[in-house]
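One chain comes next, on its own, written out as structure tokens in the form predicted on its own.
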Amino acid sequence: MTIRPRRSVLYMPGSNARALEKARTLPADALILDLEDAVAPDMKETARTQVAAAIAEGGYGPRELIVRINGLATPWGEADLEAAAKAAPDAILVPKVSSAEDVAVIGRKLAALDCPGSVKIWVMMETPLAMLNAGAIASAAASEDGKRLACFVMGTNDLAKETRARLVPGRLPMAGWLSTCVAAARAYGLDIVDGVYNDFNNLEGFAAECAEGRDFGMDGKTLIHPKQVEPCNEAFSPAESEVEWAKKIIAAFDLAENRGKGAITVEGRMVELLHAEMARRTVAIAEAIAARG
């Protein structure tokens, strides 16, 4: 089982050279080098150049690098996509995706640009149409043009703007959309990361929302400030007790007398094969986190 931790996914403005440099030292699992919302119109070209140069220079270690481009309908989108394809980060994050065809268009353009197959597509789920079409968007991963699709990124601020839903503790107005997107992602083998928490000085509220996102089934959370990285990593890492219990379940199912059984008893508790599958993923993610050092 090959798993890449995506607990903490930190936005870094592509127009800020110091931020791009600092990102090399932060314990984030992934970095979104942003050309879109975090960059003023008069800095778009500068940001594009700096992000491409930062990727070429390297030095980011195990951190996954994702470039968020501007939408193709904007004056900067096509040039962003071309530059990102040439820079070949781990993934390209596409904003305002609302249909499976939106994913397919990006896939065809990347193919035309001879972009390496290792470069995946991540999509922002941030429009009302995206919520209605979540399953269809995820299904693009099963098509030839959309096979690069790897991850959903929840854009909760834009969702609040477009739907007029309020961002309140517990996010009850968005619970249905969050769950729908998790189900759609899992149906097609995609990862999914939660939206940002805006009040970065409110660490208690942030911790609560991280726990909430994990309970929804998210793989991690997008972040807007470096101080959010470590508590986010902690929230989305399996607890030591979880890992120990998972190992006991795996070991029990591996015993000769239990092979082929659909359910067994471990320390007085009934566990099924589905629990063994969950246990193997828990151990795999723990090992992948430990391997990061």
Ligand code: COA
Second form
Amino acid sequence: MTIRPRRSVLYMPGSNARALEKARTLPADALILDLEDAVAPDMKETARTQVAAAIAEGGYGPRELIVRINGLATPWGEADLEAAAKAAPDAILVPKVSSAEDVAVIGRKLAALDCPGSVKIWVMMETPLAMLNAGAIASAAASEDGKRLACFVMGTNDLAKETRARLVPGRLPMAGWLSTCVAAARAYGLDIVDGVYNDFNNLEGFAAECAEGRDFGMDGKTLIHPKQVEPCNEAFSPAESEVEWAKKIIAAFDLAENRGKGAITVEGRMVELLHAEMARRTVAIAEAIAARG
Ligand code: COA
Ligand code: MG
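For comparison with the form predicted on its own, would you give the structure of this protein in the form predicted in complex with the ligand?
Next comes the full complex, and the chain you just saw is listed first.
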């Protein structure tokens, strides 16, 4: 079981050289070098060149690098995809995906470009159709053309725009979509990260939304500003008490007297084998986080 922590996933405009530089020192698990929404039309080419150069130069350590391209229907999409395939980051993030075929198209193009298999596909879940087709989109991961698919990224700003649902504290208007996307992702073994919190100076509201995303089952959250990174890491790391409890469950099932049992009692509570599985994941993710230093 190899687990990559994806607690904090920081966007930055590919046109912003200072941000690309600063990201080398920020404690984010992953970085999205953006060519799409954060870049103005007359800066698209500059951003593409600058992002490719930053990846080639390296220095990002354990941080996962993801390039968000413009959609293939835009004047920049094809050139972005070619440049990204050549730069070979950890993943290419595709905006406005609405069907399994949208994923397959990218997979076939990457294969035709001889892009290394290590380059995964991440998709923005941000259109009304994507909410209706979430399961089908995730199922692309089980097909030959879509096998690079690894992660869903909730695009809550675009979703709010397209559906007219409002972004309110607690996100009740979006709750159904968020949990549908979590279920779709898990059904096909994908990771999923939550949408951004725009009011980046409001750290209290941000912490609440991180906790909410965690409770929905998200692996982490996309971020827009460096000050969001540390509180986000905190929110999506298993608490020490959780790790301790997980270790107790594992140890209890390992006892000779409990071999072959499906349900046992630990400190007065019923735990089942499924809890031991959850506990092993909790310990593995805590270890992967600790290994990042
Ligand atoms: N990634 C990396 N570094 C960032 C950053 C980011 N997303 N946002 C800001 N920084 C850096 C700044 O360059 C600045 O560096 P320095 O002072 O060490 O030189 C420092 O962090 C503080 O930035 P600050 O002055 O508070 O913010 P700003 O006014 O420069 O920028 C935003 C504010 C919102 C424009 C900027 O944070 C941003 O572009 N965020 C990402 C937006 C995005 O990618 N959106 C697309 C997906 S929703
Ligand atoms: Mg968008």
